[in-house]
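One chain is shown next in structure tokens, namely the form predicted on its own.
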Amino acid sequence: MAKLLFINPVVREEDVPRHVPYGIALLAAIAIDKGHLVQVYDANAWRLGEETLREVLKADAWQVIALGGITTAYGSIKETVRIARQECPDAVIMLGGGVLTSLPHEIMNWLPEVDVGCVGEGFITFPEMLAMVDAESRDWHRIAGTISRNAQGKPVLSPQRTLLEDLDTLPYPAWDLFPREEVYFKNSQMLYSPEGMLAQRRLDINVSYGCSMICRYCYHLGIAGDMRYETSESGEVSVSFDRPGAYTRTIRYHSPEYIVRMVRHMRDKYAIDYVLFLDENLMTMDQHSKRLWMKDICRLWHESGLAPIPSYDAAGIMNGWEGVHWSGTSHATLCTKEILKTMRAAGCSHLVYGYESFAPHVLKTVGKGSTPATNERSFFWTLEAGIRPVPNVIIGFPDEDFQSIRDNMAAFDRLGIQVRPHFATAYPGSEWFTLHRDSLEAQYGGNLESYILDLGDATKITGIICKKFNAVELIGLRELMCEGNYRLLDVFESAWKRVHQERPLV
């Protein structure tokens, strides 16, 4: 048995904190029901500094000390566990998430005071590993999906962890470990839907791992199959990702029995009003389970008394409801009139899709199966059926050009819509990071670590993969886009041609 605190890790210090970790939240749910004592220090929920994360980290004789989180976590992640082990210098200091998981060997070396790592899925392996810390020997190469290190302190991979099969096995995540109350509530309300900013009492969830589309800017977390384990001549295992003409893809998800119980006992418990599907793409599981997935869960919503009844002032404006307003994620080429609308009717308010041009040429490219018509066809149907529609734009992918610019801004245009674009991005474990990695270290310097610091929610620029644009011009485009200034924008083309002209682009 051991005594474990997790730690949250801050991330989008530039918003505050919305959403409780859902991945630490279930660990630590599986942790407890093996017997283990747990705490969690939720950094991101309080953002006291750290004088107050080296109180946590005194306040008890800690065994393991463990964090996780997505690589744009990195750098509290990085200061957490120098911190920890000054601290707590006989922990085992445990790391895993997306973070750990796209670059096992380098985060390792770039963090020396982690002393085992989770690569993957962590259901089997995290207990595994804390059941391992009583051991006489911490053998940590013996459990499948880690990274530890050998005596001459060298990061090596232990063999791959399979996925879990059945997710109704896993039980519900551990909310009462994190400061609902004190934070998260406080902060249910999100601007995408008048539901979305009524809500008091939010908490999200996420019933699904995987994705069937095979998007290049994409990074499934280890999660959907699309992870490879591979030896070179010389023995050393490494892992490695989706890359052209290599796609794998694992699609697996709860029942809808075992979701609609969850959010009935998130109800009852805790009162909620409102959920948020974090999952990556709800479409993906209604077209792979032959559209009965989703169609069942508005099904059960209503027979579990969660389809909410509004209710309205007397000017007849609603100010609130009884029972769970809930929202997620859609795809362009798989959604259909008629779910969405069975999806309003049990209380769906707002659907983000992730449309990422209206450019074909550049659409082609993406991977994700959507041309400008789907995309136009999905926004009409998702507002038809009542529910909002969630546009989401990027910029900057490797054949971005003046018309796709002005191909967006026309879209906009046609759909009556106000879009701030986001920077393509190309995030560790996904198809772009390893086809430009190399151009991404030379804009660093040759310093991998600094870019990986950089890495933001993809609205601050960092590296670049457009062949045309620089970052300057990127961000000016940007903002000709949001003003709708195609004036401005043909002034620039001229001038940009002239220049190029003289030297062309390698």
Given for the second form:
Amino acid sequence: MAKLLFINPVVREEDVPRHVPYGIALLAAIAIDKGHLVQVYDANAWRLGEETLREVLKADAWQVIALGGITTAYGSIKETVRIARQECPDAVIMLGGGVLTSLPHEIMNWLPEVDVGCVGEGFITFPEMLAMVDAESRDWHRIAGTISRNAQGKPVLSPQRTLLEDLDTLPYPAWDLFPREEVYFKNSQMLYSPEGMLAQRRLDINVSYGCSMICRYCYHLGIAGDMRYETSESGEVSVSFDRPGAYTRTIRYHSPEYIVRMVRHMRDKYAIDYVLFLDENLMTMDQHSKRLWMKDICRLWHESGLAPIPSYDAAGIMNGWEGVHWSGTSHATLCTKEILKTMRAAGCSHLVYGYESFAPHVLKTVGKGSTPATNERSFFWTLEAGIRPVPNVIIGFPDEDFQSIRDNMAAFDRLGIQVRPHFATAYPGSEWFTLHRDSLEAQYGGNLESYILDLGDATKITGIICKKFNAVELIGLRELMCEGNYRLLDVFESAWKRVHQERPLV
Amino acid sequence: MTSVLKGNFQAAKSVEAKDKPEADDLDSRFEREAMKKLGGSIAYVAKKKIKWAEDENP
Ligand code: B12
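Let's compare: the form predicted on its own is above, so bring in the form predicted together with the partner chain.
Full assembly next; the chain just shown is listed first.
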């Protein structure tokens, strides 16, 4: 029975904490089921700094300190493991999640405090790691899905872990171990739809893994069949993700019965009024199930009494509801008019669409299979169904040019949307990262770790992959795009052309 | 005071969430509220401004 401390590192510090970390909550539930002693310190929720972290680390004789997170949590993880090693010299420090999985060797080299990493899915690997602690053994290489150091201190991967087939065997996440009332429910609001704005008690769920698309900028945490182990000629094994000609996916989803039973449980136990589906792309699952999955979820939502019934104030304005509203992600080419209406009737309030661009020549290079017309069609279908579309756009694609910027501005006008585009960013694990790694490293003086530490929201510019525009130009162009300032765009284009006539781009 | 540790057993020592001192003056309240609106991609739809005719073959 291992005594285990989970630490959820700080992520997206510029915003309030909004999401119980689903992976850690699931792994905590699995560890409890296996009989371990588990405590969670949600540093992201509390944000109390180093002093409290040290107190937590001294609060018991931890045998295991476990952390995980996405790539942008790297800075917080680095700091946390440094302090953890000082305070708990004998504890086994375990790291998992997207941050480790995309660059396992590099991260193990940068973080000497970490004893063992979990590469990809943790559902089976993690309890096996805990069992090894119980057995007082440290033969991590015997457990598939880990990375640990050999006798020479070099990080080595054990064999690849296969993905769990039947997701419905998983316990519900251990929401009890996170500060719901103290922190998360206070930040329930999602300013994407009127219902999202009124949400008072939101929790998130992730009920599918995988996406059928091969978007060049995307990464799937090594838990979507997107990761392969490859052996080099010298016999070294490394992880590999999307690259031209090599795309793999495994689509998995919970049954509608499991999902709705879990939401009913969340409603009964925590009195939630809103659920955010974290799933990468709900429409992949719907298409994969021959259009049954979403329909069944919606049917069961009604049958379980979860479909929201609105309440109104004296002026007839909605001020709340009985039941559970929800939202998630959709996809321009995979949604249908019918399913959107069905989803709305079951309480769906907004859907995020990664439209990325409204320029045909740019969309062709993205790998999404969408066109400006399918983007617009899905946008209006969604609105007509009574759901708010959340149209995400990116600037700074490799082939971004003046035409694509104008195409986007014209689309914003046509659609009546206010968008602040993200900057195209190559996160590790994406095809872009694989292709542009050398250039990105060069932009950070040859230091890949500095690049990783700089990564954030993509609302700020970091490493760029755009052929025509540099970082400063992209910052300016985004402002013009947001303002719809065609006049200055024309002025800048002629100046830009003059400069590049004299000094053509390579 | 609230414990920052949550688990399935009682840890040897408890750790309380200490209030952050600057928490409640007007400026920090304002900055917190403003901050809540930032972060991530910011996109919304001004529903009233739009017209659309469906093209059957996109
Ligand atoms: C919730 C979420 C967030 C939350 C943070 C979540 C958190 N607390 O860590 C917020 C909203 C902050 C966020 C922000 C961003 N996100 Co995000 N996010 C997600 C989302 C929707 C769900 C994550 C999740 O819970 N997955 C399900 C659980 C089960 O998986 P998991 O946590 O990885 O855990 C499993 C394993 O990794 C492993 N594991 C994890 N931790 C540990 C720990 C140990 C000890 C062990 C043994 C194993 C282990 O075991 C678990 C079970 O298999 C995913 C998409 C998705 N559906 O996965 C994107 C995703 C992770 N985000 C992504 C991106 C790109 C971003 C943004 C950059 C987007 C943007 N431009 O704004 C920002 C970054 C913001 C910033 N400034 O840092 C990418 C990948 C990022 C990356 N390289 O790591 C994803 C995959 C979406 C995508 N396909 O593009 N995100």
